[in-house]
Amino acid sequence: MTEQIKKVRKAVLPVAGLGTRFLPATKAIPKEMLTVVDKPLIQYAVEECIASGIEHVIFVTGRHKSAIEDHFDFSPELESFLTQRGKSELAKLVHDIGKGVQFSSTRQSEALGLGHAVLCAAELVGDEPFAVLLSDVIMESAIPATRELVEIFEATGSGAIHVERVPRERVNLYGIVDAKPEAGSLWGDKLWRVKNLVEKPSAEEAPSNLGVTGRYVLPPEIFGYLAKTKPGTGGEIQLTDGLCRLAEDNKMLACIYDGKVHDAGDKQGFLQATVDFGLKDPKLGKDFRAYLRGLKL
């Protein structure tokens, strides 16, 4: 890391959405608190932040989202209850949720898009680079996804996002990058220089099949771009528009992710993630696998 490039210490987690794809479950429960096996979606994202060296997590919240902040707060009564009943390991598990990182939150008063949600965190982020994690996407790899992007940013000074190769018939569900391989990269053919991004193009119009996964590390200049971005379809300010401005300034890189992406943002993806993590669970996996094999489909 050069002296001119600041360390990435903060992460923004936009959690203000209404979670309508999961109704009626999300009528009173934040989507981010839905559990995959025994952990809520938001905890997977926070644990990735901690494993990536992030020191300060900023939640961009909305109404009825206090359960998220409560989940990462200390619970002395519960810990004492568990300890008194000889469940010290469980008490420690509860105590250590979110340990080692600072939490802040700010409100997104209106649902005006992902770009607007990120912009709401500008004051808390300040003049620093920062990560953005979408909590309904669980990234699974030997190197935490955010850490890899942090390393790219701190080595190059360019914003960095993860992308994955998606089937052509599904490019209309993703933000797609127009990019070329980055010559001389320490990351080899995984790293691409982004020229442009297109939000949910048709298969015929897509410049590639490299779809954005939901992990970003961005320079603070993105806030100025987002502040000048006019609302688009549905009155929303898209993060993609700010990323396009970074790409125009030749400050945007895309890294092809070589881990497993669990898109738990809809019911089908959520069920698949639950099965995948259930099978890997050290306590449940064996019996769960036997159960699945015994199903008469």
Second form
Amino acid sequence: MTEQIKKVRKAVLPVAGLGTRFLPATKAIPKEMLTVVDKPLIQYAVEECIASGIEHVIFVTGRHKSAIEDHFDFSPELESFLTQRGKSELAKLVHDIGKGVQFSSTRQSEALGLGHAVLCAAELVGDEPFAVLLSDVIMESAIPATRELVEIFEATGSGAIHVERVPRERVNLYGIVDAKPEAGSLWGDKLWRVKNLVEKPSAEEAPSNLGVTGRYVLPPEIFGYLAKTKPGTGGEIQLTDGLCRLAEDNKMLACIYDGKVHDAGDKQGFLQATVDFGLKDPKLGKDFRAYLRGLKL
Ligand code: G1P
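Here we have the form predicted on its own; I need the corresponding form predicted together with ligand G1P.
Zooming out: every chain and molecule, the one shown earlier first.
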């Protein structure tokens, strides 16, 4: 009997990290609330979820992260304040944040790694496939990144991740896949069958230069694997190590992402993302471009 593939309705957003790369900015503010132009990083990820047909967003939070939940909560006082002052456009903007999705949160009480953070969401996810989005990466493409992975999962029943080619000297910052092209798929030469993955290998150990971007759609079996995963790279329970078990079951695909990956997880990437999105902003873009052109570099 063929197993029926369930629809992907839920997404897990791990947001428990301490954001030490951005101190002192993140002393009292979650790094996910740092803004690129006028939206916090986490809102880009939630908007990607909505555009991908996700119905339920699950935050895996830690201490001092309540600003994230507040951001997606209704704010009747602010909305009526804005409406009374004739700022109905802003009132709608505030009202519509996160509209159309349900939010839940659970706590990761100890910083034991990304795999552990995902495992913390097991009960809220239940026995169904789900997406994982790392919110310090903004993915920009015509087809939303998570939607593309949902389509791959729903067509194949295999877990799906996005990868991008990264310079050899940067493979130690990523999960790197060992994969071979998947013959005859609807996604042509973009789709690869994953044989193995290595978390943050050295350039010598890296099996390829295909780095995991931070978008995943996974079957619920991953939870059983993560529960058995021992601490790996950096002494943490790595999601990548759980994905290796799915790859052993021949249930892991990698799709070469053809959009732009803005890795805003460190200061350099964050500044670059700010410039990229500033230039594209319909209201600010023109003047900002003129400003950058005028800089004596
Ligand atoms: C995490 C994952 C890694 C992935 C990366 C993408 O690492 O563990 O496999 O390639 O995100 O940004 P982090 O950047 O959180 O150390």
